[in-house]
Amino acid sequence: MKKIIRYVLLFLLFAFVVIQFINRPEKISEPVTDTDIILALNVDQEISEMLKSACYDCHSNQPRYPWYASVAPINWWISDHIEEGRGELNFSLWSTFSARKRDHKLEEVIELVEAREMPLPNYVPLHKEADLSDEQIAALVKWAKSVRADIANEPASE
């Protein structure tokens, strides 16, 4: 039975090594361009932060990778958590949004950040910054309703 195990325990480590070499997802590293929401709206440092530590990694073009990124199975996991993130809001292309698309995504991350569903509840334990207090989820929801008020005072476009 010991000698099962040992070789289960061995065909385990060798599939471990050699998926470390299979289908690595490429990371993504764009820089960072004036369709940026940040730039676009000339975020204030506060909200700047919060933004980059709560939001950056899944929903821009500038995530930053933990050292387990580099490992697989999880840096397909965390790949495709990106890919699916950066689908929903990608902040890195915000001034590309039309203002109904803008006003919509900015209403989900205003009920989302109020439900604390974003970040993400599994995201936060690695990420202790990305734990919003209960003064910077107010912060937050101030400036987006904000935002959205610019928004709707934008000119319509034809």
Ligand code: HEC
Second form
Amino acid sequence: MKKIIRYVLLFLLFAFVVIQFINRPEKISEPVTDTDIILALNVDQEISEMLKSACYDCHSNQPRYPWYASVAPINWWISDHIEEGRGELNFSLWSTFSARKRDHKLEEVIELVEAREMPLPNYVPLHKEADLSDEQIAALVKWAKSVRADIANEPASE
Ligand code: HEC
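Return one more block: the form predicted together with this ligand, after the form predicted alone shown previously.
After this comes the whole thing, all chains and molecules, with the earlier chain placed first.
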């Protein structure tokens, strides 16, 4: 019996080492451009800090990667989140979106942040700076509503 356990542990260790070499997802790191929501809308510091610390790891072209993001299988899981999050909403490309899309995304932001579904709940315990207080959530929601009002006042183009 003991022998079997030893073989199983050895096998797991071997498998852990082997998976470090397969399919290493590329880390995203692109320069900030003026299509970024913070630059495009000249977002104030309070809100931009919040976006950067609570949302940009999955919704921008500048995610920060913790050290464990280099270790398989965690790296696959993290890069899936980043890919999925950026696919839904990439704040770095904000000004390239139509008014309709920007408005709809902000509607979702308000809904998900108020429900504490964003940032992703499993992300928060490891990222204290993303653990938004009720006041921060209220400020973020107020900001998102004001941006929606600005979008409604844009001259219709699309
Ligand atoms: C750890 C990664 C992660 C973080 C951090 C994160 N998100 Fe997300 N977000 C996702 C993923 C993955 C999805 C897509 C799947 C889903 O909707 O659950 C998503 C979806 C969304 C959507 C839905 C877009 C749509 O059109 O359906 C919005 C809006 C959103 N996030 C806003 C935010 C905001 C605002 C923050 C910061 C307060 C944030 N997210 C932080 C991973 C993240």
